[in-house]
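Quick heads-up: it's one chain on its own, the form predicted alone, in structure tokens.
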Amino acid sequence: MDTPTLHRYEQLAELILGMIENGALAPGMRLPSVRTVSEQHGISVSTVLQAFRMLEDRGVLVARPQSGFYVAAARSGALALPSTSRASTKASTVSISGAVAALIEHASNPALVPLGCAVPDADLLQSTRLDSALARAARQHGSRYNVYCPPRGEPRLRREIAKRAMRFGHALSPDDVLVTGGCTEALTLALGAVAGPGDTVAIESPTYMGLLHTLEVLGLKAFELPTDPQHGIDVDALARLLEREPVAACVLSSSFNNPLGSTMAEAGKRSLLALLARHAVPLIEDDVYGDIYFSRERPKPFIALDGGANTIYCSSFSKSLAPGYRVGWIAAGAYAKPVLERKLAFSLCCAVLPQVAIADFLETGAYEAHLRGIRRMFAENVARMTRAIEASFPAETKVSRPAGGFFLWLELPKHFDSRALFDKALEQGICFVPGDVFSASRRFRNCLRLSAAHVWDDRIEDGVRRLGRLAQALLAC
């Protein structure tokens, strides 16, 4: 399938980014005037301005009054990256359910500044259009859809999901796809198909708190792998683990780990797949953030690479389109039969109308334009939030630099207590997520995750800056 055509301003922005990356445009260099660029590329002045403003919002360009646009200099005050997590000595029994439930309650409270919520702002998504499609389907064909759909899900939706897999270079048929109630159900089905109570599963550290909750409920132990904030897990550490003890599965983010935002390079992914193949260990990958990338190309998931045959692929539309519809999917490959058996036992099938509405939306081709918009918005949000953190948090703070998704991971000095900060923040109407819930062994108490998933406005910026001042005050105590 062809890659969707970018808008003219996005093409120009990509060209400028490429020139900066290859050194043709150096930090501090002045760009040609808006009118000159307009004439050179045969595009309107407003289109050039749109591209320049987008790059300015991302911190790539700076505007100087009466002078023009310049390539931003490397920020001397930029904070360091978080530390690579240390290796575990043994697998941990997970006990996190109470903390996760309490945090979800706070994150869904609209009275709090939403720096903790992992759900994108409805104003950024296609809620109105999807709701209209759902209402139309219910009105016109209500009796047809007020039934159980096939256990694998609505055929039209599975066909559209299979077509989308071609965009990252993997061939799926609709029969390879099983629709789930979000990615959480997909991960639960996958883990249940390959592991049993007491088994050990290798995971990133830090990792998604919802995964830890699932491991706890299934009675699985977690071995936390050292994870670099940019490049992902340490494959050598996984190799040492596999040599000394049995591991039922490895569960990793395809790209843009929650909360770090880390992404393994393709070479690293291939090495990991080869290692798992030698030990006959299945890989379960979570690709919910794969479509929210800030660079020119989508990172390939593990399943699309050589050696990905023993991979179970899980994803959903919850982070990019419709969190409330709870529509995810799983491509289980060799494990399709036990996954389907568990789906039948747990929930039989998913609700039909949300599937129909999303299928209608995908069939129009509007999803790609929507993705371009939210990628731009999230990239700008992450850049703005990073600048607010640099301006207000303690100088010792370390912060991640994700190339996709919408989270930032902050690390403060070892003695800092993010739980104490959390209590103070709630008193001031601010919600974030303390770091210890991203670890099976409750590490990272000196860390926290901030979400940039909402429309950036004065309330969000003020919340980040007030949180930074609270952190400064606590660190000084």
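Numbering follows the first chain given and starts at 1. Superpose the two forms; the largest set of C-alphas matching within 1.5 Å is the rigid core. Fair warning: this is a prediction, and the values are worked out from it, not measured in the lab. Compared with the form predicted together with another copy of the chain:
In this overlay on the rigid core, Asp458 has a C-alpha that sits less than 2 Å away from its partner position between the two forms. Once both forms are fitted on their rigid core, the CA atom of Glu245 lies less than 2 Å apart between the two forms. In the core-superposed comparison between the two forms, the C-alpha atom of Gly308 has shifted by at least 2 angstroms.
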The other form holds:
Protein chains: 2
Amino acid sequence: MDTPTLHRYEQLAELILGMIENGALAPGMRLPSVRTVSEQHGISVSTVLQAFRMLEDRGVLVARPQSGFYVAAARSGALALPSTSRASTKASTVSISGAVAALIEHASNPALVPLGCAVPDADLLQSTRLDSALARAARQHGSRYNVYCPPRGEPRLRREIAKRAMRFGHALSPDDVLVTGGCTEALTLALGAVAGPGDTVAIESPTYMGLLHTLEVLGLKAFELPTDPQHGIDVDALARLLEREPVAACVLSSSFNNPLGSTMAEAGKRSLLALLARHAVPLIEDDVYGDIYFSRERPKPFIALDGGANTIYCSSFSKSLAPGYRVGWIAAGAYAKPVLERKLAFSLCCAVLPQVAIADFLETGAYEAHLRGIRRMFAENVARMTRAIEASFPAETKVSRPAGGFFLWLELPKHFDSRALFDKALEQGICFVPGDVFSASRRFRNCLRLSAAHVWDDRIEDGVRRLGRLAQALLAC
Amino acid sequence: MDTPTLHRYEQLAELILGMIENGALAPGMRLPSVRTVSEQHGISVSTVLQAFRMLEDRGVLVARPQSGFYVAAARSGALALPSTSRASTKASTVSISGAVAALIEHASNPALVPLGCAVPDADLLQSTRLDSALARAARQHGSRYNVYCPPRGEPRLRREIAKRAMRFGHALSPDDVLVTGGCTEALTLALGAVAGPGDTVAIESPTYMGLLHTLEVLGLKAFELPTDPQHGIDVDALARLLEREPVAACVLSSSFNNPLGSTMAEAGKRSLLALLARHAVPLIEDDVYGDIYFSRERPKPFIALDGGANTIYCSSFSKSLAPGYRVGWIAAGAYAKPVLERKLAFSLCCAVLPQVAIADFLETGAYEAHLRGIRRMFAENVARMTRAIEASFPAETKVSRPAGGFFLWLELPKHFDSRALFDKALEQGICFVPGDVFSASRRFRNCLRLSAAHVWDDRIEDGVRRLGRLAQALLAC
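Switching conditions: you have the form predicted alone, so give me the form predicted together with another copy of the chain.
Every component of the complex follows; first up is the chain already shown.
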């Protein structure tokens, strides 16, 4: 639904991507010349060139000197996709906290090449307008806002959040929204409202280590569902689990899960919702990456497909605008009352001025242009990192192909030890995240996650390549 | 320890207060003339007059025209103190959430005379310098701080908090401090670290309804200890409880408990700490009112008396500087690790820029002058409100005499129904808090809490007097 506000070169790029997707442009085919496209579409040569260059940066097109632009080969020579994870045999208690604390330490160490952190580079988000909005709010209205805000959060911000939900086709009223301290608090409130200590929660596998940590501290058990690196969880496996034992909730990414980047197709999402409804199991969805899509349209979150009947929607501005502001939200639908009670009891309300600043920023309409910019940057970063991986990691490496977000998931042969690689990488000043922290049962020891959330530069490029050579050496011994 | 930075008129007022306390100046005695005091102390006549007027505002001195200043009568004709509450017979499960939500709604309604809210008036705190610090931080360093801060919080703020702890005689290092979303989050993290669902926690009675709400949502039971309106809890009653049954923790105000304003003497605090140590029961203390003392010295929190061996210290800037910033902290000592893990799992970290702004503000040293100002205002407000209560409430009313904070606790005869008064007061546009929400077992139906946290004006004065007349009418029927 953002199409009307796309630049012309972006519209053209989308058109080309669509033609590649539907097969009208096949791998290896030469595109019409820049001049021809310019005449056909009535747009300037420089605009056409801008679109072609952008697609080249993403690895979609290849430029051949004196010849023109070609659709990139169908990843011949490229690395295969990681395999679908296998199902848990039973729910696991989680014990991840030590690993999480250690990794946070490393991920925030500026001396290391930052392939580990889950937060976009501040330079990349650089939201001068947002910071100005905060400065203005503090100077002009500091006293007015130096109170506890309403428990649900600043009304103007909730209105803007509700308006944004309309963009993905879900009608929310501002009163359906509760502002939280980031998505982490939203997930904590949601889990606390639907599950108690000892209960089982079904999750993606691999999944985000922060979620595992929250499950651990809440005393919840995790059942890891088989998850395909492109299409997300296996609904049949969930169906078998639900037949077999009680499940308090299912927690899934809405799109571009961390670390796989997988997204269920709408049909899959609908059948999952129907399954959960039959068993009266609530779905908690985490949509923090939903706005960072590389293709034409924002994937719909679950809540937009079932009208939110049985879904608790959680999100934040931390991945796309302002990690430092700690502003997230939850639309808990049928669970709104227990969620609000928990918010009141646990932290009362959130800081007011950061909410006012984000509301101001959203009201100006600047967020859409901001999102277009970071989507392009993340898409380019992911493409560049994929090429650097293909050029340096062992040929047996499998790598994910995310259609959004900023993570790549690498799977190496079974006996590969990503913890040994981690130790060697730290010695060489490189940080990444070893695979075992993405699993309650500590699988994925042969996997790793790389983050492409930093401004691309030689240090990153070189870091990936050195890491690839380290992996080669480790695999050889 | 703030004495060196007191103004001269404040030093003189402290001297007079001391002489009244130790009996050198008895009720009804005439003070030496302003001129005499000026000559004796080598300070200006206007400074002496400023001290006398301040003590007059607090109800300590009385000015008689053509005659001079007298020590106010020993509250002859004044109202008695509320009685000490009685002990629980058993721990109660808590069910307060509905009442809390309803009261928050009323307390934030600007159409009502604000005798109900627990947050100081933004006009009274008016921290222009703090807001400027936030504006500056956002403008100059917005991008630098647009990241997740270290899990324990912004290091500069933790350094300032640790320095302030030195003022009350407890040595903390910045790494002992974890920044939280207000004191509510600090208490939630502390309770979660030491107690699990079904456990019993010993608390003051009456106590702060927010604490009761947190206990409810965590599934903890409350044992209400007998609490004296001046001297705090009955340590012997706690000793009997500890002999009888397991208690997971004791949660107390460090000073000026909400709603009584009671503070244990240091000897009492020491014997309580010794008792808890013998039974290996941790103490969680809430020191949000500790900086708002009306007498000469800040009461020491528990942590300063036992070196923090078994104490988890919680506080915030919400009552004294910046409710809207939601910045609190916890020094969890032996429980630092589980508390940090819970913080990470539940909300990751707090917003960075508000922390940076408060750190900037504290570094300038402006906080001490700010605190002196609000201490004086709250002391005057409490004295004025006491006089308005004495002038308008039924003669049987008992009222607390807090030595800090900004609440007054009123006890009416047993059959008085403060809920009926509440309904009538709302009809007349007046808000206060009925007594039953300060108890897990819903005692104190004949009591009420008034807040003197607003800039004093005719609307407040008139509101208290009208409320008093309503109480008279209700008691008469």
